[in-house]
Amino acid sequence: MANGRLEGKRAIVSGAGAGMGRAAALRFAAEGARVGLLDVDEPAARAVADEIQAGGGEALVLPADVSKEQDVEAAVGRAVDAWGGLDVVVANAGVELAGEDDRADRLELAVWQRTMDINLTGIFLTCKHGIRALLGSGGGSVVCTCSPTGLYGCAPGFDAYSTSKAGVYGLVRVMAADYASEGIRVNGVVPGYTRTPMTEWVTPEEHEALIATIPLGRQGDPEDVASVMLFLVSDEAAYVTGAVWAADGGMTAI
């Protein structure tokens, strides 16, 4: 799209094959960015790339397991080689191991470790190598996907997931302080109960109970979150760093 809000920007999005990552990648491309699609599910990322290219945009499929540093480093390197640098990094990939996550006394160490490996270490690795590319480009913007569960004890029985997201919240704040003087802004987005593959396990009864906690009275769509991500990575948010923006229908306001 000519003269889009991200015209000429070079972006990578982790977890770009589905849900909020897919929505962000499509929105960024529609706004003029070249988008690297980092996902462990290569066919899903390729399908998103096909959508972007069908709309006249430019996308690069970057297969990677975000819990493995060599994968992330190689994926970021491919984007930098293709485009000469990066301007935007969205660290979004995550898992919620419903049926396996539990309260602490019943939580298997393997479930804890897998959750941390993807949700916290994966965010860190995406930021580590993405920010190196931003430094080489003279600055840019980072957005990390957080969760209400990292701010409040609102997900009893999801101790690993909640803790991983609390770690992301802390990482956003400290990285904002680390990199502000070098022209890099770091922010977070807090999706509420959003319609993605990660929430497909919710029963009809649980769905109604969750909707009752949302002042706007509906489940979020991935595009709702992508719109906030777009603002945060755009030049319109030039004075915004170290912030965590809710896109949750008011869930965390009450």
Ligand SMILES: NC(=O)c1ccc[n+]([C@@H]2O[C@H](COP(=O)([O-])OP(=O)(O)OC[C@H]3O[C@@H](n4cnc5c(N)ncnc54)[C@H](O)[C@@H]3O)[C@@H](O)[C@H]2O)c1
The other form holds:
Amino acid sequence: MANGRLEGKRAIVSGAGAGMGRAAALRFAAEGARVGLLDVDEPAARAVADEIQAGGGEALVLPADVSKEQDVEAAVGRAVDAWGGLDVVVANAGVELAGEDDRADRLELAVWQRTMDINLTGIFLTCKHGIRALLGSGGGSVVCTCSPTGLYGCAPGFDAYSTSKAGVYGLVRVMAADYASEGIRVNGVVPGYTRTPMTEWVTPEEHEALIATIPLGRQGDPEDVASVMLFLVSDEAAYVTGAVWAADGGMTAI
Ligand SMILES: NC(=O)c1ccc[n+]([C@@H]2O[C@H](COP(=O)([O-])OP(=O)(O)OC[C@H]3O[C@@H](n4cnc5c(N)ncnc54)[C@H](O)[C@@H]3O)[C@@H](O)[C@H]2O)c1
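Could you present the same protein in the form predicted together with the ligand, rather than the form predicted alone shown above?
Every chain and every other molecule in the complex is listed next, the one we just looked at coming first.
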């Protein structure tokens, strides 16, 4: 399984307890990285750590709510204390408040705010403290998880979610410019409609309608996204920064 594409690297992944964060953490560990599992759901992160350790890898459970700066700072601090620095930061944790998010005229301010706090401020805080650690290590790589909804109005009724994701594109590009001269690459990954706990609420009819929008004709698996994350954080992507890579079966191409 392992071919060591991340041998010696020290990574943190937010939202590592489920879905594509979990898939990325498992893949990174299989490729030789030590992985910090940052998640608000500590038992879920612990289960992923157990899987990694059972496979002979090294993982650290980092319980934290990404919308709380003290939590994120402490989590990054624990990884740096354990490993002497960081090389890779994946800012991935997010929520889609299905049943609460809505079109603008019906959208509760509290739902808007909670979505922004986790999906946009949370990505910012993970990058802020993660990048401080990368600067201390002399460079590294950052990947942020975007969404087609941040580019197109393809999710009517998810106004808060879509807007929060649009912000992530801006942050990726400006941070790529901010940190290139200091040896830090920053890229985004765009999952399409992916089979994770986040999409479990989708009805069979909605599922069929979504599949019809995907040229490759199937739902993505978390591992499809993790493969792109792996490439972006690896040294194979040494000349890639400020890019936003789709892993969406062609959804955003048409
Ligand atoms: N699933 C999709 O179809 C899809 C499509 C496009 C983009 N995305 C984005 O991909 C990312 C990962 O999504 P997923 O589908 O794997 O989600 P998921 O719900 O399956 O997993 C998200 C993980 O993030 C954690 N998390 C949630 N809020 C947190 C917080 N405040 N602090 C720390 N951890 C928190 C959860 O506990 C969970 O372990 C998200 O940013 C999401 O918006 C998902």
